[in-house]
Amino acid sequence: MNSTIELLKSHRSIRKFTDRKIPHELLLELIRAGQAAATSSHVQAYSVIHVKDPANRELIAELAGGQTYVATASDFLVFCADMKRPTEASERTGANVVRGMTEQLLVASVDTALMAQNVAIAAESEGLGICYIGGIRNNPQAISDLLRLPEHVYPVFGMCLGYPAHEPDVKPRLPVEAILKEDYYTDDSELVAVFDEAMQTYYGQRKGGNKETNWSRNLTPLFDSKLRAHMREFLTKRGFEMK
């Protein structure tokens, strides 16, 4: 294994954080590193907002769950899928341009997330813990009030980043014979008994407490209810249609 591989199957959601602040420069870098992610067809549909005012910080921490976490961390950073940039720019040539196309919901969507993950990566290749926060979606209008986010985006997670002030474990993953399918798509329940088995004995030994779960029983509140159910009627008034 290279180090690159061994620092992708390395990485934990980190919650608490130092009080070392990350340098400025480093952090751009960061970005940068995020820009370099690939893009469809290069229309780069994402916009960072690197939320710095504490009271800021402190409401989306209240909006988002109450997940501290989001105040406490050196950097908090909020990714948002922008299809204001790329549109306006089409409509500046002249094109008649069609706006609120699942497509284009989809594109935004994906290209942020492809430019956050690599963000992750850049920072936890520096030292850096970082946390993904899609809690954020829970109350995503009083979100975009709060950082003033126009018509055509809206803000998909935000992020935590610092210096980590504890080691938790590395979370198991699923098999990968249940993940990588040979030429067709194949059943893997018993594969996900063996993993529930697993992750039972993970929740049990983990540093920070027990908990007497599994991963199916962890995926209950996900789907016994309509979580978010909100997103839907949010995301037709930003102007993402989806037609």
The other form holds:
Number of protein chains: 2
Amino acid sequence: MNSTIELLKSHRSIRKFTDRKIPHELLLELIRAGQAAATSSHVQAYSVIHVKDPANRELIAELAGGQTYVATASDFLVFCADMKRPTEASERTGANVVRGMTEQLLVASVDTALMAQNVAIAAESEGLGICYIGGIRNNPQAISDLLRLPEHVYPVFGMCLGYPAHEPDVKPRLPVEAILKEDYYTDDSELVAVFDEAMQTYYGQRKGGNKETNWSRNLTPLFDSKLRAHMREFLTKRGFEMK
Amino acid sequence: MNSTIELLKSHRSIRKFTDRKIPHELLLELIRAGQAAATSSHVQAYSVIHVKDPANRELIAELAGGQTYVATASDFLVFCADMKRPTEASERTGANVVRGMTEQLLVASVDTALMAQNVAIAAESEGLGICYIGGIRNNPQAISDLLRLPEHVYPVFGMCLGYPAHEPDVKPRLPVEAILKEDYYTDDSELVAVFDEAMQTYYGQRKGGNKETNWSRNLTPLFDSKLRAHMREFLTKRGFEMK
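Given the form predicted alone above, produce the structure of the same protein in the form predicted in complex with a further copy of the same chain.
Let's see the whole complex now, leading with the same chain.
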């Protein structure tokens, strides 16, 4: 196992940060590393908002569900899927541009995620810790207003970055045999059961952990209600109509 | 710039491969590195189909638009957004599961992309080359049938992996100042114009390159028609109704 793979496998979300600030030149370097990720047909369908205003940081921390580290991390970035730039660039060359296709939502969301993951890895390679903030989709319209996002741009997730002030465990993952399938999709419920046992042990051993829970049980809040039911209407209003 | 950031910044798609095969243990290690990526609420909403059958490789190469390297690379993976595993796991614990939310499509697609990008970086750190294959979305139903994907699973993209037999240039990216914005979204069309000039020079200097094109002009085929207009109906049929 080389040192890069070792780095990848040591990822854990960091939510407590020291006061040390990330130098601006390093932040730029992380974004450049992000941009080097593969991008569908070179479209580079993303923008990153570096939220510096402390009042906005506090507000986003609230809007994301009381995630205080959004305000306390050295830096907070909002990764946006951006179809405004490429469609307008194409229009300026005279193309009759079609917008709002489902395919375009996928391309922009995937492009943004590939880019962000490079930023995450670059950050961790420099000893920084990061935490993705999907919670910005709790209130995506308010976040969009705050960051003055135009049409055809939507906030996919945020990311806290800073120097770690704690050292959480690396969380176990599903067995690789469940994820990687040969030639055809196959049922993996038995491997999930094995993983549930492992996760129950893991949670039981953690200080203050719930000894009765496991992976499957922990998924309840994701699926037992229409979580973020506003996303459809929100995206449509932003010009991602999913045609 | 540390060696990991150097690696990230040296990415280029590889489409010609030597005959050397990736050892199976290394492939497993790449997938494990992928699984270590951040995942929304630990949901791990992805599966990877390792397409080994040579006839299926040939067929997918065709279905993806005649991308022969799908068949000639050492290995070909199809990265699938998988909401079947977590929703069924949640159901087995007694939860009343809601499916088909737009939010769930985003979570699964982003989870899959973060995971795949870790696989890509792990591969490149071992001297392998990779190429994402978005072209599998040209014929996503045929691909899904071929790989026997069940409902609530959809193929997001493929990835060719192997030992590089060519050394393409690293393709320039938009200026970092266009991507990274401070506090608010701002117009970047002037920076796009600068980038278009740089790309025109880049294409002009490439052997057989079109000296008249640039970034904006190259985007035309993405936007001047309803590219992959089937995606909406395809996803709906797979149980990703975008509610």
